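Just one chain is shown here, as structure tokens, and it is the form predicted on its own.
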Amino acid sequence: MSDAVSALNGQTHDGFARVAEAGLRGMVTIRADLDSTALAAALGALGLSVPAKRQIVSAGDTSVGWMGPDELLLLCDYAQAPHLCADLSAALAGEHALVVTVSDARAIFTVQGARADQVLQKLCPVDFATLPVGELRRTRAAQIAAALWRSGPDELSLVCFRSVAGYMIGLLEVSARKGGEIF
């Protein structure tokens, strides 16, 4: 079997922000009725809750957030994602669920620096002035579908399909070049 390689290699560019794939990330996709009490023992387990309405909650590495009214992410180490798949899955058995790995069908940046909102206000129609820290927005990048949250103060994250990495890294790196600044 080969090695798995994240989409882009851990692909940067530096601007006047950081742009920067981030590796390999572990991704599961929970579709399940959110007010389980199963689901909510699963995630407990993890140190995790389930999440409120567009919201984004961690637990050391590993992380779960609000996609839909029936749909979470959960983020966590790569090499973790397919142990803590079948441990979902077999604790949602009784339920209507469906738990799936998809870690190698996404791709996960980071634009980090002082002015890192300003890389995606080129190309997301959300009011980063109002985005805090732990909520999720699901959106577009340029023609991308993507899901994004602030990961720190001067950090955003964003979540996409593997197979337009190469083009939102581009729209990325265009929209965090030096002189591009937003006034």
Contents of the next structure:
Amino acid sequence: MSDAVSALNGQTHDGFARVAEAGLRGMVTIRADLDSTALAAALGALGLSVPAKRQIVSAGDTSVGWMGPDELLLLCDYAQAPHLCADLSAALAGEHALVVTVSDARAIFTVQGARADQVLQKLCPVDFATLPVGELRRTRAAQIAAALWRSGPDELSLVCFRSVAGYMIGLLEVSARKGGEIF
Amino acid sequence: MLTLQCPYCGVTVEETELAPGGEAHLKRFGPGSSDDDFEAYMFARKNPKGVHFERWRHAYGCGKWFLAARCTATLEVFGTYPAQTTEPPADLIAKIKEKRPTWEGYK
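Switching conditions: you have the form predicted on its own, so give me the form predicted in complex with the partner chain.
Next comes the full complex, and the chain you just saw is listed first.
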């Protein structure tokens, strides 16, 4: 097995908030009928449930987020992703569904600090004041597509395509520079 | 700035998250149709000053196409609805007729 590395090798920058590429994270895209009982059972076996519209639910290290009316994104340990993908594929074998490991096609970032929101307020057309914990919001960060959610107290996580990870860390680093606080 | 509610995500998103798709509820005339029908399908658009039905794609969100009714003169948005329909929902038409009594209808 090749030695997997994340897009930016965990690059971090400290400004008025700390921005970091969060390293390797397992990700599995599920395209399926979200009302399917087989899907509910398969996620139930992982301690998860099918998330409601725009929600992200977690159990330990594993989370599953609502990406669209027929799409979910499962986040898990990097090494576990191919196994979970195979299990889910088997569980949805009889259905019109697609399960793919996309760990190496995505990059994940965290923005930490009391002013973490302000870093993203400059980049995304999202009202962060009304973004609750447990909601996953797909949007854009400047010119690229991203999905973001509150992953902890004073912490936001962002997922984007790996090919634009360099652009994303550049955005975040500039946006988080000291002196750039909004309020 | 135009803001529309995506009927799939339920979020109110602004124009920059969306991709425009032109006029909605066009009937396709493909191979075998008359030249006049094909020309009308291909090129003729209503371009009204007033109530207009449009296609939009939530490009930076769920990626789904949806339809919107808005006024091209005032930019007032009457409503949005999923694209799996061949004509606007009756309640939306009623709402528009109430606001624009002189509107001639969507056909």
